[in-house]
Partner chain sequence: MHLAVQLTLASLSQQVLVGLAETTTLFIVSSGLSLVLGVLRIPNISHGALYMLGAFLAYSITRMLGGTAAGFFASLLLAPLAVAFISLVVERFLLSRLYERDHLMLLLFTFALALVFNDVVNIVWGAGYRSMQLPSMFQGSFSFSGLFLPRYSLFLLCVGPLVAIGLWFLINRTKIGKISRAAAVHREMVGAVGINVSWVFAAVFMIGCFLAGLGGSLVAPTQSITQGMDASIIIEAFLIVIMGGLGNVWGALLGSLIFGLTDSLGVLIWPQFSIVFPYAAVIVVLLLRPAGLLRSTW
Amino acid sequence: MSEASSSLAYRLRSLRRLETFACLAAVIVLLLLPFVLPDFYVYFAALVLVTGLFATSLNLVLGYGGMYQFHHAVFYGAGAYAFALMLTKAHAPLWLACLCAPLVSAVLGFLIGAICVRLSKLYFGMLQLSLGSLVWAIVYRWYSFTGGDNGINEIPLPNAISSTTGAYYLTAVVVVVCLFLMYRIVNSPFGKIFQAIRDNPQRSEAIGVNIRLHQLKGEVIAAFFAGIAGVLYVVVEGTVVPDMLFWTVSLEVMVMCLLGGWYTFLGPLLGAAVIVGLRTFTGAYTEHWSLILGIILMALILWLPEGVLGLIVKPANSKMELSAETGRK
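With the form predicted together with its partner chain in mind, show the structure of this chain by itself.
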């Protein structure tokens, strides 16, 4: 028995070491990227990272929490708008705007979450969709404050972060830090309870978990990280448009999570890379992007509902579980 468990512990430790090694390698690659790639690809990489962070923040509640987060783009857009408005209207210093924008998203997440967590599943999603659409409508109509459908352009950003390389480095550093934090959150006791609620809400409630409170916390955390992604979007693109918080964007991000695999941590990042890549590079050949996305999505749901990473990770995971099981015996 002890032999089995010690070998399991050894394997776990070596796996952990492998993971650390892979992370370090990824960070080094990210840092070196601008030296090798032409400007356009650096911009593209930054966009992928921003969208990946956005998708990962959605996956926090969607994949790990099992919450039907139908309108996540609202928090993304709220962060972006808060950032842009603080710089253009309030003339706030950059660091303050960077700090406040995700907090605005988190507060919005708290407000929307507090209303929605009273409901579950489809009702939760639909109410969230309606509240989100309300926010979109206000942003879209409020010409004097948000610029209406023109959005906000000419956002004053210091040269150091508005250049392609500068924006990339800022994005890369922030995204890596955020991913690390989210990874810690998912594997914290809170994250475990969150996943327990996803797997079986009745049992979780029976052992004394306050489901609504945890879902509300999850919502606020996810909104916070989505807000950070929104800020980074402004840094990379230099503009904000109300389309950022339209409901179709939310569904597109869900497609990214689905594509990568929503029971995996890095799946949404992979999905974001694939979708953003396809959109950017098919754009040169055809304007029928929505047809392509629709067909990909149909094929995914029909034949690959676990996602790409889900397909790879799942068998490995079940093997681990199996050995853990025998180890216990």
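Can you switch from the form predicted together with its partner chain and show the form predicted on its own instead?
FYI, this one's just the chain on its own, none of its partners or other molecules.
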């Protein structure tokens, strides 16, 4: 084995050890937060986790699949409404509502995806935006079933998760499990093919990859995890409103992916923490917090087009690729 190959192997082992240590440290921090922070900050942490899961589900198809997902919020809101309606209208057990709500989002993702994957890039995004807006309009106007613009309030939740601490721990556990599953999906053969379609769809199709089928699968998977995020939002907030399905929410979560780094796995989490923090803390002092967000976004486009984590990850990957190429020579 050459010196360059040995150096590359050592860097990869060091990176894996660092990732393992960082994951363990993050889990410990998540477990200890309710013991050291007031209830408001525990609630804030839970909201960041929910939004981070939502943003990461979008990044599956946006960053890794290259699909113009302009209305991802429709799956987020569908999961939240399905969960709330099963508890308030059908009086279903909590476990059944938790299982069925993400499946409703996945089915909706399949229906919308089956129509939209016939198109590509911008046309895909515009058609999906139109269909998502249609779903929002139905929810917004159907007063007898969804509550219309009033939403659904006073959702019955067990005492164990109705408190701030209980909701936080449930959210933390579910988000960690979902992130682990999505990480495995991204690094699976399906995930690698998905990224190949993003980078070069013509070459992928030439070697026999069914592009539409893989994009449809990605759409369903992303919708499923967005539905889980919608369920957790109801647990944390105790209510659901039709604004969750509005297109501006999709735009906001897309900004989270761009801000953190849409070609990185943890970038959307970082972007969610920044956006939710701006909305929560800056919004307490001014109604124009979106102006600050706009300035940050302009600076991001000019100086960090690949996001904050993208700036860190890309040079590291480039160095490892260069070392591998040198070793092969």
